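First, one chain by itself in structure tokens, the form predicted alone.
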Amino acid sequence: MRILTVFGTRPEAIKMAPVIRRLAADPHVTSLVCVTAQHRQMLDRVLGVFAIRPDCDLDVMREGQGLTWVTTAVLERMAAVYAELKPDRVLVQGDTTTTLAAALAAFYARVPVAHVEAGLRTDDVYSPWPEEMNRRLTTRIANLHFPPTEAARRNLVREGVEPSQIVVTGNTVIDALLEAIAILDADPAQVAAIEASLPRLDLGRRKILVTGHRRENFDGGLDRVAQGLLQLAGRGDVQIIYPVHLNPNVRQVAEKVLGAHSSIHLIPPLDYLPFVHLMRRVDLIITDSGGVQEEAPSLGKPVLVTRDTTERPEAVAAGTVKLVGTDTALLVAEASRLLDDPAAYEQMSIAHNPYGDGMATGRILEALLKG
């Protein structure tokens, strides 16, 4: 079976790396990889970490790109890829513009699509935007669906997907996370090098890791979050480490509001292994990232999510994740509660992950070979 995996961003690459490795090792599969490079620099760093060598690279990223450009560029260029590589099945992941466009191009080429991390929903088409709609439309195109949880499976069934086309697998990000932890634990020299490359972590202060990149927060939300971080830094007993996304909309706000504070360290985006190491070192994570919501519960780290909705409600129900939106006062209040109340912190830091057991990749391979 010729299986073509298509992705274009850093999170997709992380989540698909274990799948690609497993496909490449199976004698019944010819594994092919196409990257769109929707995000160029951040994608390339992950490809290097996991030693992924694409069979084709569309290199669509351009300065100031918008959704229309990415969609049309991927849609047009994937037609030639399908014609040349002639896959029996296309594998896409998650909710990116690459995912939707690659799936649509596969439909036009009459190539069946399998969707990893299917069925996540907020039921608000504008939150997250455009990811919620990307997922919904990809569901309509795919004929094999790999939801990570039972709740995601129920979403698909509710929308009319045939149950025989659905296989609950767990989330491949847990597979990737466990691989990364094993690599770090086996290589003290690499951990020491990572430590040396990071800002010096003050053992006497609580440490907060921050990430932010969602498009729906560009219109004032990022600024409100930054104001909250500024207030938290003013406590004097915390240290904030913020790997800043390369998107200019994110960088401009972070540098303008937070750049001068001595307790806030704005650093470039991290490769995956250093980021996992940093997640393990900090006390609290503030993020709008979907992947971090999935990873942090395995590490016993409380997460405050700077979004009004989440398509990953399982960790909220488990008590390890809490939505705070972009309300400055609420963000400060909830972070302060976790920093000041040991009982509240302990309740949220219990390591419980509803997103999988690290064996999602094997379930996906088995379903692909059967399907």
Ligand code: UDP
The other form holds:
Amino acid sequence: MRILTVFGTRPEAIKMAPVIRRLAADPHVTSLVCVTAQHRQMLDRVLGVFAIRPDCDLDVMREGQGLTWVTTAVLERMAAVYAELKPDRVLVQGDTTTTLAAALAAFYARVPVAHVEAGLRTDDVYSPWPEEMNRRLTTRIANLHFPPTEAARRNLVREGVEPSQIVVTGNTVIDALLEAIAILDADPAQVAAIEASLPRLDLGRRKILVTGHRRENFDGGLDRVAQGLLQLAGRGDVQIIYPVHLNPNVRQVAEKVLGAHSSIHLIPPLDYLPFVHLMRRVDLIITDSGGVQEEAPSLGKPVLVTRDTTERPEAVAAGTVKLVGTDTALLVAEASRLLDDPAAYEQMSIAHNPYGDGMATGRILEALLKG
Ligand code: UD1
Ligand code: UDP
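Rather than the form predicted alone that you just supplied, could I have the structure of the form predicted in complex with this ligand?
Starting with the chain above, the whole complex follows.
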């Protein structure tokens, strides 16, 4: 079976890396990989870390690109890829514009699509935007669906997806995370090198890790979050480490508002192992990232999510993740509560694993070979 995996951004690459390795090792499969390069540098770093050599690279990224550009470029260029590589099945992941456009192009080429991380939903098509619509439309195109959780499976069934086409697998990000942890734990020299490459952190002060990139937060939300971070840094007993996403909309706000504060370390995006190491080292995470919301509960790290909705309700229900939106005062209040109240902190930092057991990849492979 010729299986073509298509992806384009950092999170898709991290989440598909364990799947690609497994497909490449299977004697029944010819594994092909196409990257759209919707992200360039952030994708290439992941490809390097996981030693993935794509069979084709659409190189679509443009500075400050719009949604229409990414959609049309991927749609147009994937048509030629499907014609040339003639896959029996296409595998897409998640909810980016690459995901939707690659799936639609596969439909036009009459190649069946399997969707990894299917069934995540909010009830607002504009939050996250455009991801909520991307994943709903990808569901309509796919004929094999790999939801990470039971709740995601139920979402698909509610929308009329044939239950026999659904296999609950867990999220492959947990496969990647557990592998990263095993590598870090087995290699103190690498951990020391990572530590030396990070900003020097003061052991006496609490550490907050921050990431952010959601499009729906560009219109003031990122700025309100940054104002909250300034106030938190002003307490004097915390330090903030913020690997800044390369999106210019994110960088401009981060650098303008936070660039001058001595307790705030703005750094470039980190490779996966250093980022996992940092997640384990910090006391608290403030993020709007989907992947980080999935990883942090396994590490027992409290997460404040700077969004109004989440398609990942499992960790919220379990109490390790809390939605705070982008209201400055609420963010500061919730972060301060965790920093000042050991009982509140304790309650949010119980390690648990609602998104997977590290075996999602095996379940996906099995279902692909059956289907
Ligand atoms: C994209 C996805 C989002 C996903 C996120 C993960 C869409 C619409 N958005 O958002 O779902 O959660 O990736 O990070 O699919 N840039 C670089 N180098 C890079 C990556 C980005 O310079 O390696 C800059 C470029 O100027 C680019 C801009 O960031 O035009 C935006 O990239 P884009 O992929 O359109 O949006 P993200 O905000 O990264
Ligand atoms: N990540 C990383 N380096 C960073 C920030 C994040 O490797 O500097 C990883 C993180 O562990 C997670 C993924 O990137 O696996 C999340 O990517 P992002 O937040 O860009 O996208 P989202 O998950 O929101 O779609």
